[in-house]
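Given next, in structure tokens, is a single chain: the form predicted on its own.
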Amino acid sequence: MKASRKDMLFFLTLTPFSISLLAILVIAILILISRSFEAFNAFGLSLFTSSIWDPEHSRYGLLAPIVGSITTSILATVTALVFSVPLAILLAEYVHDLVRDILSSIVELMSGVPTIIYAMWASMYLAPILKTYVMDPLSIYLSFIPIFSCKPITAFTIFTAGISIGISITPYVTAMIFESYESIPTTYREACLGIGATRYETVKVLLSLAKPAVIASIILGFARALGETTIAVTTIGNSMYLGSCIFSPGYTVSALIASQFGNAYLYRYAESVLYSSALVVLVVAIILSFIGLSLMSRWRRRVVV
């Protein structure tokens, strides 16, 4: 069908927003590999193999931000999970009407509410309780256990930075699991019923099919959770010390960044190294970005259409 006027003015206003934006992601990431050149000329690789921060000698080392931006994502997606499934399949089965609109509108209200209210009260409340009433125990009963073998001295750690972090993007993981289990076909639904399943026996097959989906709104809320700043910087602890412990403080690279980044410029290489440490982050944020949406996509073409 040969394209009117109207539609071909239409296609051209929008034509330089789009690119507009894909612009604007290039450029940042050619500006985070032009500011990173002078780290990686300096250091090599030894700047992602050893963890040191010393901008008055000039050494740094990326490595524990590293291992704890990874950590605490592992933490906070496990976290998102717990909460996001159950939460989704109630939503989904099990409410109705206006205590569905009721519970869903909390959702949305959770996933708009700015982070440094979640920093606050991960700080002030959340973290003395897991102290006293997770990580405690834990280390005192299962401290054979590699990841719980330290004793916890502060309240700030990589495990409560990874539970904070881990609530606050509950909403955005629940949100994309909610829709995807609504959006398979009824038919499955009533294939089930049909054959006298039960309610829970009906939820299985249908979280069976969603499978797909579940997996990549893990890997999506992981790729949103290795970004997080405000939350990782009030609760981690902000130590570079690399352990197997993840009740010891630790340090994200989000957290390095935004604590560092203002006096970065009087030392040598301090910038450069937090470009690096940057751009690290965002090549493995869109890396996992585009697996997550790749797998939502290939799901709803064979399922939901």
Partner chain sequence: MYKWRKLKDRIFFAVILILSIIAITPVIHLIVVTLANGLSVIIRAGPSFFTSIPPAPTSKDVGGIAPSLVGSLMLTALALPITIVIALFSSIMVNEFPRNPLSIAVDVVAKSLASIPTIAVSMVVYLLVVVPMGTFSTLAGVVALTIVSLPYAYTYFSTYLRSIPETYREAAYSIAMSRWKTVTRVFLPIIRRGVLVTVLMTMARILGETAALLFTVGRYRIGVSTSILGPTDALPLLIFDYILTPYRNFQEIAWGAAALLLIAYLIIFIATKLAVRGVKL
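May I ask for the structure of the form predicted together with the partner chain now, the form predicted on its own having been displayed?
Shown below: the chain alone.
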């Protein structure tokens, strides 16, 4: 069969746009990689195994912000999960018509609120509340647990950042879980109801069916939390701390970049170190989202026929 010349022409007129999309994104990655080399060469692996930020003496180690990124992202993901699973179930199972429209609109509304507004609200309102009602009591009564072992001196801690980012990604995770839950064919639900299961038992069965999708949502939520900058830098307290306690100020990689990149050109290696840290986050985020997306689509192909 012969393809049409018209198709060829159409294809060619579209190429400039797609090539520019591709070029912009690929160039971004390449630049990041090339800029990171200097730091990798100078510090090697110690860049990721030590924890120093000493531009005056050109000594750098990114362990603290990397651990901080991971810790806050775990906290954020757990927070998001605690809220989004119930919210998704409520939306899918218990509310209908107008109430459902309103509730799903609120979730949608939440997901689009600029993060800077979350950041502002979290630093002005959420942080003090968390300090008084969560961090202070936990550090007094549960201080034998290592992660609660230090007294929160300020309201801006790794814990605060984790919870704040968690709240901001909750709508995103909720939407994914809700969509997966809704896409489970109705026959499964009917099967559950047919054997006399209660709502709770039905939800339990359906949720276990959607487990891979929930895991994919967790991974994607984690990736999103990892890249979050604005909220992290305004709530984490920005200090080079490495330890087991989450009630102390810390850094995430993005927060480190946001607060140090402005003056980094003044010091040897500082820029390159920051580029390499951005590269690490970027690569991890891309890998995670790739895993999450393929898990999700594999699950869809299997369950939703």
